[in-house]
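Just the one chain here, laid out as structure tokens, in the form predicted on its own.
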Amino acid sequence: MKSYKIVTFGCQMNLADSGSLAAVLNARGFHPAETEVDADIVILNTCSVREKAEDRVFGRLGELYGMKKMQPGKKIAVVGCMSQRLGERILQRAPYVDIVLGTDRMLELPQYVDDGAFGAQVHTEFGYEEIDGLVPVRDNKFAAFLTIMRGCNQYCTYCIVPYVRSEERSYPLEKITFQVNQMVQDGVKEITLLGQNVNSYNDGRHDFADLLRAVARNTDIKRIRFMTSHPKDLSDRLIDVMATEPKMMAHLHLPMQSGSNRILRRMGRIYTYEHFLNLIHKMRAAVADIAISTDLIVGFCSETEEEFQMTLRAVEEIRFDSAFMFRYSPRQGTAAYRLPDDIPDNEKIRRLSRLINLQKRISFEKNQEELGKSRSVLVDGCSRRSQSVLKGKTGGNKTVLFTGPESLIGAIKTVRITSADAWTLHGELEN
């Protein structure tokens, strides 16, 4: 049993975890399969943030069951956040799954495979993770994710993450700079530093501002990003690093969640809208042309129409470049699960639709402001529609399409923006 296929659900952290798991498997003599049909073992790396994400996993497991009946030797592993949250309940619903590994145990999968230690096993204990020396496998040769810390201590009332990722723990600064340099030697030009609450990083001697300066000054990486941030840890020192280190990309993802202070308190977000707005003003004053994205939730427990309107007014006032927008979904095990989910689904959908339409208009208007500007772009591939059209990311994390030869893939080029819609920029190569 030496071929595997990893199917990843969820966030950038899950993608990074899948890359680490692939690296471990490859080091043990396994090789990736093109499809689930071709694989000896299919691995679902799962997300538990919303019920819909878990439903998608169970749907995929149903498909794999049919495949497994046709290929009796095939094994199925479920790993990651959903495994951590549900554990044995996955086997109760899908008894044909061979092994379930939690967030700290997934990298042990090759050992279980080599030992033949299958048979409806569940391992979800914390404290077993070890990623020293790993260079994660990645789809993009020139841009990579690197996890610098894990876990979360915030316990926002709606969020399952602290329960499936445990408490915050940060990797040593020296280990991180070493890994960045390893990735640079492997061709990486842009790194995104990841954490559930990345700017609360602290290895006991260094905070996140220290780490960013070290990565900027002590490695040969060309471009640096990070996500996801919590407003409580967006310090003046961190803003200064973003303003003064040329390798820092002009993009910040800062979840607001709601424009209502009462709802923010119920969410356990420990800041006010006024504090959040002040951070936005500070960041825009310090970093020219910074693009700011956010997360927003509508229909949280007891949210009134007026409080929803506060969120709309906040979005109109701040004018985010983009946003991830969701309607509230109760998660068993969180504090908010004990609150009445008293906003009807059709009302949540109505509010979400209004918010999406507002943000789409603002995103279009923000992108129109890019017209005529020259932007540095890491060319990371070709457009899905044409091999003659290249694509890449600006410093503001916006996708730009432009015509050029494939030989430019992997280069950092200057592109003048000529047109834009709400989601994509189009431009012309300048150099």
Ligand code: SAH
Given for the second form:
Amino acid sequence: MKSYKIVTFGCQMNLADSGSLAAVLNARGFHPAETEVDADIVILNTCSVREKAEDRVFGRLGELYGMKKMQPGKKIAVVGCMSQRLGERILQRAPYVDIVLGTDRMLELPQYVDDGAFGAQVHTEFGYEEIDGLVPVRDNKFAAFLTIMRGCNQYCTYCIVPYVRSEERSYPLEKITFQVNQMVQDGVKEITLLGQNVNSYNDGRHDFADLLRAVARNTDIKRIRFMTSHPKDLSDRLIDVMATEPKMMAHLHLPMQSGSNRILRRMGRIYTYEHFLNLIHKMRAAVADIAISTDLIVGFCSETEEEFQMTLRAVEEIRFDSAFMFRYSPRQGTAAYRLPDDIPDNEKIRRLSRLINLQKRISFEKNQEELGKSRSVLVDGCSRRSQSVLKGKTGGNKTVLFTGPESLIGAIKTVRITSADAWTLHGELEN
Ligand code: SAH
Ligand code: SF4
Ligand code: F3S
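Just the form predicted on its own so far, so send over the form predicted together with ligand SAH.
Full complex below, order starting with the chain above.
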């Protein structure tokens, strides 16, 4: 058994975990396969955050079952958040799955393969052990994700993450700066520090602001980002680091979830809309041109039309650059699961599409404000459509397309923005 294919669902945290798993597999003599058909072992790294995410995984498993009937030696591993949540229940529903490994157990996969002890196993105990010295595999040669803390202690009432990712654990600051420098040696120019609650980072001696300063000053990385922040830990010190360290990119992802204080309270978000708005004002005052993105949920238990309108008004008032928007999906085991899921699906869909239309208009207008501006861009490849069109990300995390030679891939260049739609900027190379 030598070749593997990892299919990743869910968030950046999962992408980062898949990168670590790939590094472990490579170190153990496995090699990546192009497609699921070519792979001896197919690994699904899964997400549980909404029911739809889990349905997609079961759909994919059905396809793999078909493949496995034609290729009887093929092995299927299901790892990550859904394995953690469902454990044995995955085997009950998909008995052709060979192994189920939880979020903290997935790096052990090669050892079960080596033991030949494959076959309907489930391992979901918490307690993650990093394997030192491995540089995680990544798609993008120049931009990398690095997990700096695992887990979440927040228990927002709708959210499954704390149950599938366990309690917060932060890695020591020195280890993180060492890993960043290792990645720099490997060609990385931009790092995104990851955590479910990244700014509640605390290794016992340093908080998140300390960590950002250390990564900015004690490593040779060129650009620094982080996600996802919780409003409760958006401290003045953190804002100050954003404002004063030139390596910090002018982007903040700060989930608001709702514009109604009653709904926020029911969600267990522990801030009011007024507090959230104040944080946005402080951030914008400190960091000129900062791009701010968010997450929003519509149709949470008992959300009235008026409360939904409060979210619309909040989005109008704050004018986020972009937003991830979701219909509430009840998750068994969470506190909100005990409340009636009383907004009918068609109403959730109606609210979501109104919100998406509003945000699309604002994203478009925000992007028009970029016109004529010169932005620093990390060039990370060619556009999908054309070899002579390069693409990259601005500090505000917006994709820019512009004409230029392939030799610029990997460089940080200045691009003047000349046109924009709601999703993409177009520009001209300045130097
Ligand atoms: N740790 C991050 C993100 C967690 S999951 C944070 O705290 O913001 C990403 C987003 O999915 C959440 O911000 C929320 O908007 C959404 N989400 C989480 N649980 C959900 C559920 N049960 N139904 C719908 N959306 C949900
Ligand atoms: Fe979920 Fe809330 Fe934790 Fe984010 S902070 S992962 S939404 S419980
Ligand atoms: Fe999904 Fe797990 Fe991320 S539930 S959103 S993959 S932490």
